[in-house]
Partner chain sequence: MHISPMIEVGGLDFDLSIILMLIVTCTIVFVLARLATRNLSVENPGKLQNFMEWLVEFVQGMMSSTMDLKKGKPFLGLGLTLILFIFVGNMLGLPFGIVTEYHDVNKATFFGHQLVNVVEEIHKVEAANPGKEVEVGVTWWKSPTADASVSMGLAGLIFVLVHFLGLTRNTKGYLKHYLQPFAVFLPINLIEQFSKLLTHGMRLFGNIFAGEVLIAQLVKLGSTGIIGGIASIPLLMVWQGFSIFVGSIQAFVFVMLTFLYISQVIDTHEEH
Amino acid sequence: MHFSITSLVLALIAFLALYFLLNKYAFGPLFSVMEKRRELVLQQMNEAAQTREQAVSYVEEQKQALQTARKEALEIIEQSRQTSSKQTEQLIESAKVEASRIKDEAVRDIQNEKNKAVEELRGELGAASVKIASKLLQKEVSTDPAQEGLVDQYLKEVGGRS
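Which coordinates fit this single chain in the form predicted alone?
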């Protein structure tokens, strides 16, 4: 192998010239592109971190909203139960009042019918008493209003004692 200083110097000069040209025209733009790429990657990483933080906060907000909705739903259900219980109690109470009213009306109607029947019976009994008395006396008793009044009065006295 043969070593020559001139070829070493020429190789060194060629290397330095190539380095100077590459540094001026190739390395500068290449390093600039690489720096821009590095900044872009850092920016995207920062944006991704921010997006992840926003997503986490959004998930937390959604969890809180869901819990709030569940609580509201449970409150609505409880209110519905209470309202239903109150309405049931009101319906039962109104049914009791209505049944009591109907019963009272029925008792009044029965009493009225009883009174009518007693009055009719008294009238018939008075007429029958007059017929019986006239047969017993074997004479005709007139159907004078005064006599019927006396019979009615007597029946009322007898009816009042029993």
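So that the term is clear: the rigid core is the largest set of C-alpha atoms that superpose within 1.5 Å between two forms. Numbering follows the first chain given and starts at 1. Owing to the predicted nature of the structure, the values given are computational and were not obtained by experimental measurement. First, how it differs from the form predicted in complex with its partner chain.
- In a rigid-core overlay of the protein, L16 has its C-alpha displaced by at least 2 Å between the two forms.
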The other form holds:
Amino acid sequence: MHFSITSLVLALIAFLALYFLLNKYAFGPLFSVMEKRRELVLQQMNEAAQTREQAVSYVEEQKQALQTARKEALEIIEQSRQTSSKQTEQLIESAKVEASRIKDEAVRDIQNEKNKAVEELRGELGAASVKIASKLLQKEVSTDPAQEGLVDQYLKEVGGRS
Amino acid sequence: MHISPMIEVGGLDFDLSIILMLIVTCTIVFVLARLATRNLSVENPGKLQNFMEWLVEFVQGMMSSTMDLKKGKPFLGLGLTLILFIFVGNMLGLPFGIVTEYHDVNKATFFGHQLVNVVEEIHKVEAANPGKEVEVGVTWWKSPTADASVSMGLAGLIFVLVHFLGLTRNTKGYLKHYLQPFAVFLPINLIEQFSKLLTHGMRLFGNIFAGEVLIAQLVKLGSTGIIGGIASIPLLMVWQGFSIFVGSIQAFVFVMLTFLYISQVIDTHEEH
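Form predicted alone already given; the form predicted in complex with its partner chain follows:
Next comes the full complex, and the chain you just saw is listed first.
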């Protein structure tokens, strides 16, 4: 082993020169690129986190929208059910009313017709009875109003009984 | 063991193999780093860029285990340069070696400069066994970190940096810790600081140097004969594999200790 100060100094010079050259031409740019990459990764991670948050909030919104839609649909169904049952009732009610009205009318008509027919019959019967009576009683019974009234009275009694 | 080629220029000794290996190591590290950071991309990094980023994160991991990453940020480049330089340096001596042999004093020259220690060695060997042919091997290619001057230089750099940081950033705490727990411990604390410097550099040097010595011995064994040649191949394979491991571990340990020493002096909070 030999030790020489010249070699030591030369080694130092060589090493320091290498150090400055490397720092200037190799490590400086390399460190800056590494720093840039670090920033890029950080930024992308932040972006990813933001996107995730957004996605979560969107999903939450969608869920709520779905829930409200479901609620609304249920309400609509409920409403339509109610209105339909109400309508049915109304229809039934009006049908009943109509039916009873028609029935009443029919009853009245029948009554009228019956009355009319009775009236007619009565008139015809009166006339016919008067004719029959006059034919039977041509001699004794004249067609004076007193006798006709009597006959009418009898006939009324008959009609009222029938 | 082979000696290194030294020349004397202007009264200074220059170790040519160290100069060569420093240039080679720095070139390899710089080219590697430049290739890795040539087409930098944020979103689509290439293979080499990925490797470099892995290395950066590895060094950051080492740093975070000793100190606050924010405080240590200015030393990230230093740690990276250190680990690349030491690792590449450690690996360089493993695959092959370049050795030249000199028999004559007059031929031991390098571009007109005499290889001083080769000449010295030749004279010494001649004096020891006069009349015999002299053969002195000179290593040109080896790990730069297998030389005590280089590893101690690196350790000394860290030492100076650490104490400079201590004095400027944490003056009070730094000066106070020399008198901890009592003022009489001052010499022990001073010794501790210098032993740190020594162990820091010598650990690296010793591990790599020992590995290369053993490789050189195994190569020598391989050249002794057929049996030695056959025996040396598996041994060389095993030892070179182990040296790769040792070289990586030593690069790691050196940088780890650097961060540890830095963190010790820039930690402002007082625990004692």
